[in-house]
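One chain follows as structure tokens, the form predicted alone.
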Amino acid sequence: MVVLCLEGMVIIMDEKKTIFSGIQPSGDLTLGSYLGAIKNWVELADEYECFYCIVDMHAITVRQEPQLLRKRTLAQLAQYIACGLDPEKNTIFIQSHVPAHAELAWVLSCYTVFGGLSRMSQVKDESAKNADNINAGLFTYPSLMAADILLYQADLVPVGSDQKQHVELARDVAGRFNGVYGDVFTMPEVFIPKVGARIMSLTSPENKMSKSDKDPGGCIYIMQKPEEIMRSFKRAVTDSETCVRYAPDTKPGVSNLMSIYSVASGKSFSEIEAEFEGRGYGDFKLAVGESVVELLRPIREEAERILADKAYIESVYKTGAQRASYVAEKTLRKVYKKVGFVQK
């Protein structure tokens, strides 16, 4: 057990396995993003300590601009908490609040060889798509993600397919210093977290749902209003078969919303094909919308309200902020001590 004291406050962090996340503010989260991941996180807290870091720094990679880069980073903060991601129990923080991921980023990057850098899929993706402006920080990123791991002493990383690269090279980034130096930090390792149903797009069933969706109608955001919902899913692709049937495969658009009715309402599938047999894709439709309402609606309105309380939200991102720079202060030090830096 660690207790750490911080301003008055006695925080017992007790010696579990640590989780690392970091999550870029790009706005509202999707119904995707909740019911096939965030859903599930809230369980971490009671066996892992675990870091959720919105990294703002990440985000000006590409030109944001600053109100609402500002606006999104504490929207999220409010959505996570509105999740069910308890700060007592989770630390939250931002990360441009705890200089040690800048500090650390500069030491990594002199340990990260260029061709691993060069080699990062995703900065050849960011490239393409922001072909005016190729900045160092595209390339170097990676850096600051490897230190945003293991300032941590993360064990586990949860990651998609994507993103397995970067905790590789976070490794390849400790296993080189710490070949040097010893054991400074802890080896992380991809972590595959219980997954939700996977949510596919209303407009697009053979792709994920996401807010990169050419079709805005594709996408359910847990912010929308619960007018903007109903209209999409009346807009949802089905079939001409007219026969509510769970059948991946052959019924891609009826398949996801079953999958999505089955989440919101507790029923099986095969209570979902009794409840609509005979019946069309209009009641369908309709009945599976209003079950999303009423499912996001609770959230919705406590992020709403987390928002609203300006210095509720401040005391959970500085609280956060605290209990982050705690842990992370610590590994730095090491870190300055072992390159060879004078202690201030």
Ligand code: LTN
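Having seen the form predicted alone, could you now give me the structure of the form predicted together with the named molecule?
Only one chain is given; partner chains and other molecules are left out.
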């Protein structure tokens, strides 16, 4: 057991393994980020010491409207809690409140090789989407993400499959640093769910469901009203057959709906195939839509309630930043000593 004393507050931390994950407040949270990431955070929360971050510093690699960024950051915090993350048990905080992230990111950028950064697909995708603003932050973003993870000596990083490459880069950086200075960083493992790792757009199922998607019908947001969710599912792209069967290569639209239904209802693919045998896609789409409405309803209602309580939100992010800083600064001090910086 580790006991932390912070400004009169005593925090007791069990010696559990550690989780770190984060989401950018660059848009409203989607069903994809819920099923690919947050749902697993909640499921893993009891077994691990968890740090869940709102990575606002990552978000500014793409131009953000300041008022909107602030609003989304607080809304995302309310949504984390509404999804089931208890701020008493988990450390929930805002990245820019813990300066150690920026400080370690600089050091790690000196241990990140150019070729590794050039291979990152997210850098290529974001550069293509923001051709007028291909900035250095977009390119060095994975060093900041490595700092996020390594500062907390995270054992596990639960994310959707699109983030696997970044966690691998964090492992490369940790390995390179440890190779020079000894065991400074824990080697993080990626945790990707078996179903839900890559939820696709409802209108173009060859693309990932993404909050920056320009087509509003392709994406479900966790705060969306039931009637809007149902409308999007009714319009979801399927195929010219009428058979509910899991075949992602030949039936991407139907297979995506099956993945969503499977995670939302807990049913296996074979149970879903049996349930809709001989029935049309209309019934199937309605059932998927209704399961998602019921999955998201309590989250939306709870998030609205929490968001109205400004004092509570402030107390969560302030306590979160204190707890996170305590752990992060310990790692940073060790790193500074190892690289040869003079102690303050």
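What you see is a predicted model, and the numbers here were worked out from it, not measured in a lab. In this text, rigid core is short for the largest set of C-alphas that superpose within 1.5 Å between two forms. Residue numbers count along the first chain shown, from 1.
- With the core superposed, residue 51 shows a C-alpha displacement below 2 Å between these two forms.
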